[in-house]
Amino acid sequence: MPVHLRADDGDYAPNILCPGDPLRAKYIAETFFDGGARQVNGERGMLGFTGTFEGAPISVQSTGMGCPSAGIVFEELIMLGAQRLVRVGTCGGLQERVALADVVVGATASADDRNPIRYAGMEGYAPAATFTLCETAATLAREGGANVHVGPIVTSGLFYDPDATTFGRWKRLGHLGVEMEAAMMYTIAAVKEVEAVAIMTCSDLLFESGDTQRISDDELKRGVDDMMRLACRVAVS
């Protein structure tokens, strides 16, 4: 039985969104879920609900920030039947190509965060997402007009970095951008045999010299916005 998301079997859809926010869960369950979704986790405030999204069975649960929060909630959204998960949430760009705003879907997630080797137990293991998901969603953004990118991306277990060099080195290695949860999912869901995609949002563009450029709040929730309405449609597909 799940000790952190205090649900039943049946409580969450095979299909489910993880965002690190438990008010973006929320808010993905309220805007973007068709009318009637039910809050099925509350336990220390990480958000859950199910509902519907074009009239197929999907959920959303928060997950928090880093490898170590987002991995509980991972095994035990997989415990609870999750079949597919579909990190939705933001990165920073690495790459000249990747814009403010443009979408992100990680093909691969090399591990900087040392939880996702620990628990694969392979020094060299290089987790991915599932490739039908990343060609759907490549897909669907493209048919919808955003900019997409999918490619190699980073997951660290570091947000404020002390080390200048890490973003250049990680760009010559060819990675789109870098976040913190994915390297975790795509980890979990190999051992498991489950699916996995994280689909992001351009929020801020990282530069060799340890300069960054912010995305503004509008420009933020708008590119988040459309992100999403893609990851609910990627989830059922």
Contents of the next structure:
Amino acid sequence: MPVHLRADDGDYAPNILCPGDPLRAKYIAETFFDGGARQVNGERGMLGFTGTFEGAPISVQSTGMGCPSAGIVFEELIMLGAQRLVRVGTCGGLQERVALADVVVGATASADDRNPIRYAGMEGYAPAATFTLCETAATLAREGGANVHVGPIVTSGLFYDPDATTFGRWKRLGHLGVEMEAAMMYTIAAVKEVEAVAIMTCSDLLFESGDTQRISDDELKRGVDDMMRLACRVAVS
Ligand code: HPA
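Please move on to the form predicted together with hypoxanthine (HPA), as the form predicted alone is already shown.
Up next: the whole complex, starting with the chain shown before.
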């Protein structure tokens, strides 16, 4: 039994959704899974549940925020038999064509955080998603009527970055959005030979001036609900 996920082999399904927020994990299990999901972890409030989605086995496990916390959870999920990790969450949008509530699929996740590179042990390492999961996410999102973008994202170690130029510089390198866990997930998944993709709803627009625009609570809920249903489909595809 791992240290932080107090579960045994077989408690998690091979395909696992990974939101940052523990209460979002509970919401996903209660709202999108078929009835009868059971809690498989509560250690440190990091809620995890296992059930089925449209009859297929699935789990959801919260990761907390940032690479160090999320890395512990990804590692322990793999110890417990995970084969496919699907991060679900929000990102800040960096490009003009990315609008609030759009879906962003991270084909790659540049590591603006030392942890993924330290884990990979190679300075030039480029964390990347599983291509077939990106394809499936894009196809299912379009079929569902979403505005979906597939491309590079950046995983930051800082939510409150004192350098106001950082976002603009990632934007100029073509990055669609910024979040805080995907590069760690892609790196651990690569080393451990499991599949991974990060699917996000754009919750903020980050302008080069340093200004930001936040989505309304109603629009965020609608966007995140649609994205989580999509992520369940990708997880069991
Ligand atoms: N930074 C990092 N992660 C995020 C942001 C952000 O601005 N918005 C949503 N997730």
